[in-house]
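Single chain ahead, written as structure tokens, the form predicted on its own.
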Amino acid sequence: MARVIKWGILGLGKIAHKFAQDLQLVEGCSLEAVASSNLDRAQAFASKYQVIKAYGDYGTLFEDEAIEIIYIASLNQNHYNHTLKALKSGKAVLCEKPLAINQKQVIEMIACAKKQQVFLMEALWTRFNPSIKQVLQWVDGGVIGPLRYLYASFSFNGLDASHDSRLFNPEKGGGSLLDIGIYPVFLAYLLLGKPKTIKASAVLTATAVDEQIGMLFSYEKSQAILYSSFAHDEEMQARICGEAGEIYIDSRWHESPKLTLVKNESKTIHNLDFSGKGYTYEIEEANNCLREKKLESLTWSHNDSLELTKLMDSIRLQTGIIFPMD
């Protein structure tokens, strides 16, 4: 029988809800704690999810020598700072996308982790849902061929959040690159590679971060357009183009079930079954790799979520978004 691996979770916003649902549908694991910088949130959070031990900071969840994992929830700028101290208390650590602020940080996480011998993942849900595997096998199998295109965006109108909201705060790491834009982007790398030139255009805020941005990503012999957006609701399809064919995952592809292949004049529709709400397929890598005393995943690595923050890095650079933490 598997070994129970018991988890805690650290932050507990709207995405801690939904991960806590669907951890509640994976076998071989439990949530024994939650914690919150608000006592009366935790509890409350404790209570919804049947979990016994509820925290009103985060030291005690650290020092809890039941939690073998933790999953870090907080806001993009506490990323970095949450995940060494729960690294350095021997926890393993899945933390919530992006991964940290920039590459000089993401660097550190990584060197803690391995100095720690602890496992650290990037909570990149989508790298691991069956859809983006299913493209990926098509892809890597020359099902369409050669890659020559590829379009995703990720987009909705937060315009009525305020500046000092998550979304426009640079303190916060606010902006849509870094909240959104780190999907297609993800998407891009996955399945092109590391480009050989980038174009980026912004669209910037009072508070200098993106409200809108742009991407070109350039290959050998293929392009990526990409883009992401606080300003405005659109129906967020992906579409893959190679010589021999299309794939096309349906709206919001991040987090679709359905697929639609197009090669020779012929369209197959693909409508794959997710568990939850698509968080179940991360944890179970999590689980299993804590199973098997590994440091880092072999599907999402270390080295991944240090050339897609390499990338975000170089998108920022051009558009000249820059926050406290750099």
Ligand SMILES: NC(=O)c1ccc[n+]([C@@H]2O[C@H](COP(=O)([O-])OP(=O)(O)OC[C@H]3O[C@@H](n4cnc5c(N)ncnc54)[C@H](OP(=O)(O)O)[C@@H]3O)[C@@H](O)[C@H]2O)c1
The other form holds:
Amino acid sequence: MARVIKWGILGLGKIAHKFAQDLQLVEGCSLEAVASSNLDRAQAFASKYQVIKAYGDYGTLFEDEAIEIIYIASLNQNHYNHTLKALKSGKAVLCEKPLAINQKQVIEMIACAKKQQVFLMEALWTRFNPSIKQVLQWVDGGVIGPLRYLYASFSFNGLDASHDSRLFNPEKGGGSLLDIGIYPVFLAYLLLGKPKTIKASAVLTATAVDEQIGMLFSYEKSQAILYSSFAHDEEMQARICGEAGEIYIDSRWHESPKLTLVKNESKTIHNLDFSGKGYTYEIEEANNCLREKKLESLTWSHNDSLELTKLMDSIRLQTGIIFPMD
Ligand SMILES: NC(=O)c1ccc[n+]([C@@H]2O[C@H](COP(=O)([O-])OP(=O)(O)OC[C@H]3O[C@@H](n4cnc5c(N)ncnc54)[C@H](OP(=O)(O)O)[C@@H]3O)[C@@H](O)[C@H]2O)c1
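We have the form predicted on its own; now please give the form predicted in complex with this ligand.
Entire complex below, previous chain first.
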């Protein structure tokens, strides 16, 4: 029988709840402890998901010898320091996206994981979803021929959020690019690789983070048009077009089980598996890596996280998005 992987969660906000629900659906792992800066929040969370240990500080979680891996679900500005502390305590880490604010931090986090000889992975969950795996298989297998055009976006109306919220506060690594623009940038990187040139333009908020941002990635013979925004809702279908066919990932593409493949003038719809909210697949990946004593995932590697961060750093440089941590 597969070894049971014992998890802890640090930072008990909105995403931590969704993750805990999905963790309950994955076999061969258990949620052993949760930690929050607020003990009441930790106890309420623990009782909701039948977790034995609830800590009102993070240090106790780092020291808990029963825990093998910590899911870091704190805000963007704290991914770097929380991950480093966990790694230095010998814990494996699955850290929420973006792995960190900039490439300098990511380089340090990867170096620390290597030095400590512990597993580190960015929780870029979309990479592990069946639909994205299928798209990659079709594209790599030449099913739609050489890629010429990709369109992906991610938007929602978050204009009601305060300037101090994680969406708009630069001290919290705010802005649409790091929060949701990371998904379209990821899709272009996954399917087309590193672009030859990037052109980007942003509408900045009064707090000097991007409220909306448009990006054009140019390659030898293809282009990717990418976009994210906190200013409006939209359908969010992704389009991937090659010389011999097209793939459409249904709305909302980053979590959709539905694909449409258009080829030779015929259209086929594929409804793939989708377990829980979609976080189950990254949890399975981390569990398997730990059982196989891997220090990184080959599906979403350290280098993938670093390249993704470098792309976002270049986009920020062009559009004047500067964080205090830069
Ligand atoms: N993968 C996904 O689908 C997805 C979706 C949404 C968000 N995310 C990512 O998940 C992370 C957390 O997002 P969220 O929506 O869960 O955030 P959230 O609910 O606003 O907050 C998460 C936790 O961050 C800590 N926190 C909140 N305000 C803080 C402050 N002012 N200073 C220091 N710490 C503070 C709290 O931890 P304590 O409980 O310890 O107090 C809180 O529980 C972000 O990095 C975001 O990019 C991922």
